[in-house]
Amino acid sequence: MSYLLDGNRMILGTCYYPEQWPQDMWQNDLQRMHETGIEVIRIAEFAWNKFEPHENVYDFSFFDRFLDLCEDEKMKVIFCTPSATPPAWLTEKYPEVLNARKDGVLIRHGERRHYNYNSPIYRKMTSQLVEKMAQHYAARSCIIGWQIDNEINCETDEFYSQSDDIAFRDFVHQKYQTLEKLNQEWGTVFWNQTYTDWSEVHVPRITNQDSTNPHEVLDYKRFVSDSACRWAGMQSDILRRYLKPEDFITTNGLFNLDNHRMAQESLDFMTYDCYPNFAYMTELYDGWKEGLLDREWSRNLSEVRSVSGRFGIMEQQSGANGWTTRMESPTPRPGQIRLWTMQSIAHGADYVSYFRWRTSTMGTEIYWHGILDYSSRENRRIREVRQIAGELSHMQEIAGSTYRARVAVVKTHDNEWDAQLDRWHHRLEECSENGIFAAATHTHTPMDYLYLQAGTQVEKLQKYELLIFPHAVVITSEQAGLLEEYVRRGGKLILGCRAGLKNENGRCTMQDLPGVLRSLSGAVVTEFSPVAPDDGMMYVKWENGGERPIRLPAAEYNDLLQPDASDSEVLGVYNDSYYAGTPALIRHPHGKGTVWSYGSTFTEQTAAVFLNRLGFAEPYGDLFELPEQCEIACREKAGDRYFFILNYDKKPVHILLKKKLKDMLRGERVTGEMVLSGYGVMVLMQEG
């Protein structure tokens, strides 16, 4: 059984770079980590030269010395493959391993992640190094697992090298088999883009207005994801041959690729790099995300949970952020490291590793601070980490529990990629994704993300009582059938505008909208339009039996609906413009379940109305009365429920506990009105 995520313990770690510090500091650092409550370190992700200082010349002595010390000091190690930073001798001799910009200019040595996944030379040299490292180090008792590369697809998710051009041509050749099929699916008859020889097919290149064929670009997005997944798989396959039975393989961060596929094919679990302080970054801060600030990272953690039900944090915020060239954010205020650590744990992390142990004195990241500053002196940040370690000792039974949500937002990678290249789609997704998350946050409604993938079974959907598919723009008949079966068995489904517009290659359907979802929705779209600027905000009047009608914002885009089944019911109509009185919200019973078709986007106000009227807001209202500044998360295990109440405000807030619960941090039972300090945390247990 793995040392991490074994379901029995929660563990703290940190990132450490022995190559950046004198050897006479190592032992004191490891001992001090133990005193702080840190049991695991991650090492070596940028240390290629320490293993292979010259081509085919290997030297393992440096990390042998360090691992000897780790074994003496009983420190556990996550060892990394160093492929994120190819060395200068390699890129100088073999420039074809370098990534390139869209205009063909090579991305040169000097930062990191300057390689491409498809260079045969780089794949060969990386494979050789990973094999040599695994042969030499994998049997070490202090090593408990391996990290592949570092933040795959970070820095850039676009690759235009000659190797990528060749690989992309092969990718689409394998997918379509014939040029006739490719031309058909890409719609190349438009603007006379028809290909007559495979040599004419390239990665997207510079065009007027940068308006490359969108169907080509959608396949290019898939190609980049495929390249990244194969890159991880290549390294994972090598490592698996040498690992001890209990060791794991992971990688860190969530970036623009099919992380679900990568995790399924190559990893034992995903780890995430969690930096809530980005919300306070100088170049981003402007009441970002409607004032949610660091609470926004709960959305990111929910994304990780969708990939990997059990997960860890490989890099958790412990100091100010900044490179010398970009990014500038302040030091966490007293209590925020603890708050953000508990935020990660609340969302399902059983392992939290802080970036980094000590702030670097050299390089681009000299302002990316760690637990300690340059001088290593005692500071309030290390004292806060010690406090967290002490509190985790009272929370160990929570390990192995699962996050509980009744509501999930449905996603697909095809829709995500299409929204990146289609401005019309992007505006809708941005509005609704932000609105739904904000509404769920402020109504204390725990929420998951559910990705539809090849092989997804209806039972996975049935874990949730309500699914929201904000904009099912790109959808297949198989996915529509899966949603139909979910509703037929009793599920509740909300669909927003533009549903069913495109097939899997981004081509618009010639069916009446919502296309393959029409029979399920019980509605048909008769006309559609972006909201005209001179119309301002459009609204929908939602009638609901004897209740007072509610006005819903209908921002950005409006589908004009009409019932398409005898049992469909119009609940709301537009109240302005030339289509005032036209249906905008239709409810349709299907089997044991119900579908709501809404002809617009989901602002926070709109999403909150849906959550409240359908009975999903404040699911723990019988236990708590909380202000908006607080998040509530619930983890469950063996019938017991563990509630995390997190105050993101710098000021104290009042909360009401309506039933007596066990305060796990204070070891006593509590009830009634309580004050939660600024950036304060409560962890409460309700026995099953």
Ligand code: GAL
Contents of the next structure:
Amino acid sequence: MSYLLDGNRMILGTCYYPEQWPQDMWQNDLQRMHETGIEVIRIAEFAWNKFEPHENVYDFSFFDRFLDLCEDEKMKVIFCTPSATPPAWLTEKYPEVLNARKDGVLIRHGERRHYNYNSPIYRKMTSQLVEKMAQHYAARSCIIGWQIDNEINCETDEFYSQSDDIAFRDFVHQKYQTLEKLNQEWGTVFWNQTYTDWSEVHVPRITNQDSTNPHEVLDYKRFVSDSACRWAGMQSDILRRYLKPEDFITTNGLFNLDNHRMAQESLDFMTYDCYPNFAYMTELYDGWKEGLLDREWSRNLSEVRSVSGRFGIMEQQSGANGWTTRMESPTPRPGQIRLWTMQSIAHGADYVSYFRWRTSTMGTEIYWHGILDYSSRENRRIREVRQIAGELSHMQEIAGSTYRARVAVVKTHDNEWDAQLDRWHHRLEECSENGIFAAATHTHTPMDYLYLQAGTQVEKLQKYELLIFPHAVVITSEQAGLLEEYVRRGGKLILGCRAGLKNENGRCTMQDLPGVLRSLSGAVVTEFSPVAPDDGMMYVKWENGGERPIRLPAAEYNDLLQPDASDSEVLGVYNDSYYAGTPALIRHPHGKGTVWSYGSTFTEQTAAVFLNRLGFAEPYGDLFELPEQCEIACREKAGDRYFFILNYDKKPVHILLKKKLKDMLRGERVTGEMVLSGYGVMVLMQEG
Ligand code: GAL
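Output the form predicted in complex with ligand GAL next; the form predicted on its own has already been displayed.
Below is the entire complex, every chain and molecule, led by the chain shown above.
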């Protein structure tokens, strides 16, 4: 049984950099961590030189000394492979290990993540080091698990080195086998892009308007993801040969790659780096202030949960953000570290590790503050962490429980990548992603993300009563079949505009839309258009059983629909422009379930109408009355329910508890009207 996420305990940790502090500080630091309630540290992710100071010269004494001390002090350790920061001696001698910009200029030593995943030399040198480290350290009793690299694909997710060029060619060669097939799928007859020899195929390069063939770019994004997954796989395969059986392998953060595949192939669970204070950064604040600010991190946490039902937080905010070159932000206000920690736990984390123990006195991140400032002075933030540790001791039974949502948004990585390269698609995804999340948040409707992958079974979909697939632009007939089966068995499915447009390589279908989803949706698209800017906001009138129809925004894009089955029912029509009166919302019963086809996007208002009218909003309305400022999350275990009420506002709010519940932090049963302080948190239990 792994030390973390064992289903019995929630644990706090921190990130520590012994190589950045004088050795005579180590012991005191470890003791003080314990005294703060921290029992795990993560170390070594940027310390290659401490293991291999010169090519093929290995020296394990530095971390041996540190791990000896950890064992004396009973501190548990997550040990990292240091491949995110190749040493200067390595990149100087072998510049081919460096990443390159699209124009071929090499990304040089001096920051981090300057390597590429495909360089045979870097793969060999990393494998060698990981193997030596595993041989040397894996049996250490203080080590409980390993982190591979650090934030794979962070800083950049584009790779244009020579090794990537060669590997990309191999990747598409394997995929298509013949040039004829590649030419066909990439549509290279368009603008005379036909390839006549494999040597002509490259990673996307500089083109006139940077509008490189979209089918090629889609494959390139898959290639980068594949490279990252193989990178983690290479290291994981080595580690597995040496690890103690109970030790885990993880990596941290979600950065534009198929994290689901990476986790399945190479990790025991995913960990995430959670920095809600980004929302208060000076340079981004204007963009955020109309939105949900730090509550947005609940969305990220839901993404992590989709990758790994059990997960941990490897880096949790504990001070102000800041690089010397960017990211100015305030220090978390009193209560915010606790609020954000509980946000992570509410969403399913059973391990939370603060970044970092003490603020660095050198380098690019001197303003990325840890629990302590530069000196070791006792401060408000360490007191808050101590308080959290105390509170967790009253919440231990929550460990191993599962986040509960009745609603999920369906996604695929192909759609995500297509929306990154296709501006039309991007607009829709952005609008609906934000709208649905905001509507769910403000109506206190817990929500999951569900990714369709190769091999996804219908049972995974059946965990949810309602699925929303906002824009199934890229979709295969297998995926359509899976959705069909879900609905046939009783599921409810909402589809938005542009469904069924593209095949898996991003080519548009010549079938009537929604293409492979047509029979399921019982609707057909007769015409379509982006909303004309001079038309302003379009609206749909949703008939409301005799009462005044509900008006819902139909922003960005409008599919003009027509019923396509005898049992399809038009529920709403556009009320503006030349298509006023044309169906915009069609309901189609299918098997035991129902599909709603909506010809547009889901703004917050639109999504809220759907959640309310279909009966999914406020699922805990019988227990609580909460203001918009509060999030509610529910974790369940063995019939017991644990509710987290999180107040993201700086001001106190009034909440109403309609039944008697156990307040886990205060250890008493509570009911009635209550005041929740600014940034306050309540954890309540309802016995099954
Ligand atoms: C994370 C990274 C850490 C540190 C932190 C603050 O993305 O993993 O190493 O850089 O951000 O910038």
